[in-house]
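Only one chain is given next, in structure tokens, and it is the form predicted on its own.
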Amino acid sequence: MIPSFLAIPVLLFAAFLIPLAGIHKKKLVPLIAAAATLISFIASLMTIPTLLNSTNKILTHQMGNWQAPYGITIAIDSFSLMIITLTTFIGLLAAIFSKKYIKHSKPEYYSLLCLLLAGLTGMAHTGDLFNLFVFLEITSISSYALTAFYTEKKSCEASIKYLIMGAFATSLILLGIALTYGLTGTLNMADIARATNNNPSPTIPVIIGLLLTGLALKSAIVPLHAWKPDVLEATPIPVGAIFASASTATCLYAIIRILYTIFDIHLTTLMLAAGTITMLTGAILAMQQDNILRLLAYSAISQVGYIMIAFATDTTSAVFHLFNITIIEALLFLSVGALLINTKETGMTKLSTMNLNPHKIIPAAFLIGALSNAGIPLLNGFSSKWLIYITTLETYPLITIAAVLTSALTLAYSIKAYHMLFRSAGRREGEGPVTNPSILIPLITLIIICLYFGIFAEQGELISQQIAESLANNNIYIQAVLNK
């Protein structure tokens, strides 16, 4: 068995197991999912060194000892193991983050956390189409569920209007599935390769629109955003944390896996054209903005337009600026979720006038993330972004002075946010400093991966490099899943 595996069964029985703690031991409900998210990240890192020593690069396994394509396959290279890490290594964070933040450890949110940490830890895990719908449908259920958490008219709305996307969605995928079946005969994503590689047709392009409509509209890319902003308004901010980041991510993996390895096409144009109208318009948006959280809702969406232009132009820094992007977005969210612990107030204007004193690693993890996020020297931010400008400014230089727009926008936004929420005068005497370790650990933690890979970006570069050599030839992945 492969042991980051592992993390998926036991954040399904956190998940079960919290709301039966939760009716006597109240106080075991954070401790459990922190617990939980702990061993799923442990349990990550362990795949690495078997992942390295494998094969291929590339580990498998067939669930009930059925051989690909008939069983269930497990299938994990380097680029998904990324995501799987990112994903229980910002879980954790937020398991243990949520513990200041929700009060009286509320049973149902550490349950529906871990029900969405296992989802998006699936979808990474898998290796047929069928199973990495199941594991979608998983995260959006408890991701509609935590977006409605506060019960308040805001949160239901969103709750609802994310219900009714996030549906149209995975209506559109479950149908590109079923017509991907009755084209193949299979859903296993090697398979499924094999067979398209040797017998093309003209149903496959048709099959593409739709799995990548619903993942770009599941991934908030314009023009497909308009959910977004309001469910990371509403959403718990350790959850949104999550959403902006991970969740995000994950999905862009999906998009990649499908484009990449079982359709063997990167629609360069289509990806360019996309990627610069989600990047200008979540910046010119988030410009926009008094509420922070949807300034920062922008702000994700913006960034996921240079993942785009990178996946089409150099696979390297797109791995690159995913990973970055996926630290940095939970490390603002973070700082804002310390900032707000003790008001529900979310207009920067408001917030100008209100002295909410807190700790000074606040102040400072919010501004290492925003001024990461706007590409500037010695951030992990701009370490990949760098790389994007010279890779765009080859062959298309009208792309590089969109990026390079966009990044002085986001610098102007973070900026002005920076001064409104710790920077402005006038206040009035607020709550005082927060200081609990469950607040300052996942700040810290995040500031120091800002810092060390911005400082060492040629280690970052390096593993990208790696990671993208494992797309870039499907063959390996469907000998290696296919065992031919």
Given for the second form:
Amino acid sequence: MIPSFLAIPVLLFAAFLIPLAGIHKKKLVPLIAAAATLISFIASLMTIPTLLNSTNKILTHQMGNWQAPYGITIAIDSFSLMIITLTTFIGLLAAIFSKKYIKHSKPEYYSLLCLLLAGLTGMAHTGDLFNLFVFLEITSISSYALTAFYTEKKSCEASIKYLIMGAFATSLILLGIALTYGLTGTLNMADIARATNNNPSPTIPVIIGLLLTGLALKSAIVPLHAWKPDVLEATPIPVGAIFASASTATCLYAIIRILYTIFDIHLTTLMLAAGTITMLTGAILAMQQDNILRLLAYSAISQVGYIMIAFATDTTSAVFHLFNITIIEALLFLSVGALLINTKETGMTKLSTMNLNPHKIIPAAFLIGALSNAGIPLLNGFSSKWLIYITTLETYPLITIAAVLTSALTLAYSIKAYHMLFRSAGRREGEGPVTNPSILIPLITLIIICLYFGIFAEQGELISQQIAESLANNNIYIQAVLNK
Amino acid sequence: MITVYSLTAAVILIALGTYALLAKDNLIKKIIGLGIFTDGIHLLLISIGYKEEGIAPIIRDIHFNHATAVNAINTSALNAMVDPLPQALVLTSIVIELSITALALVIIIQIHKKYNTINSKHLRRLKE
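Switching from the form predicted on its own: structure of the form predicted in complex with the partner chain?
Expanding to the full complex; the earlier chain stays at the top.
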């Protein structure tokens, strides 16, 4: 049994328990959510030594002892484990942060949060294409509901927009899965990989197109990004942090799993083109925003572009950047959430005249996140962006120029946002700063990680290299799943 | 022959659903389009598992042991059975579709309360 698999039942059970606890003991609600996410985070940490000690660095489990192509397979390699650990970690921080952020500890909020995290961890665990779809739908439904959580005008509108686009995307994925089943007669990822290996069927490009379009919409790759700024503007900010970091990372994980492991096809040109367009469009649109949350959303979109370019050229830098970006986006969203804890205003022009008087860690957290996002040395964003610059420079110098340009734009709008939020002149002294530990602990933890992987970049690079090696050869995965 | 008809019907349903989803402005119609689209996919899945004059996939005669179950059934019976997996998939997918539709309708009710319209063209507050 894989320890990290415990995360899914624990989170699902917490999602069920929280509304019950909410009837009589509302104070227990944030505690249950924090405990469930803590247990799942510890379980995923405990999986790391198990994975490293295993012979071929892949852990598999057949549900109910049914042999591989017939039963449901749980299979995690080092890349899945990275995503699971990141998701449960960000989930834990968001649950802690929500204790202060969400007033009156609303049970439905925490229940949906646990459901969202269960879906995300499930997506990273499963070795079965249809289960991937089911977990994606669990993630999606809780996301739609969380977007509409405030039931204001903008949240309802963002939610229905996200729901219609998202449901269309998941239907395309289901269509792709139906065609896959028609072609190969199996849904086990390793078995599909075995069956489609050297198969010149014209259905395969159609399947890849359908699955990729669906997942690209979910991970907000331009031109399928339109829902993301609206959604991130309307959700409670801790959930926005999960959407911008862990959800995107998990959907990118699914894309890579489908391309690399199942179909063993790399689509270099497509990834480069989509990546460059995503990167530049995101940064240019972010320049024009006055709303801080929309600015961060476009910034998150532009960072996904870097990851796609990196996957087309060098997997090591892509994995490292995926990790760093997940941490950075969470840090940015949570620091803005900490600033806006007592207000619903998100326009920067208005915010620059308000007296928010934040605790001094909050501007520091935003600044570190913003500088790291722009790729300033000694922060983790630089470590991976530098790798991306070096590897693309050899083969595609034009894309390196675009990447550096995007970094410059990122720096420009980040500094603008920092000044408008924290350094504007018309500020008066207000009430005392927010010093609640449930706000500060997540921020400090994320700052430490940003600095750690900025200063000791080699360690992150080494881990990413091992993950990239495991992704490079899908035969190990196929054998580990089918011969056990 | 039935498979050809059902596949054609599935393609028509998928096309109709996509049209309704993209072209209609009324949110309820969009959700209906989504339902038609998903049902088209369900029909496609069912057609994949369909077998002419197939029998129900129930295994009775053998002593049940799941590691060897697949080998133990005699092949002629196995060939006559319809594939049960697409039906299980469709069942799961129907439940998912149901919950999405329910959630969508709840949100549409909220939108109607706030905006007094369910026409998606009038919901342009965010497009400043």
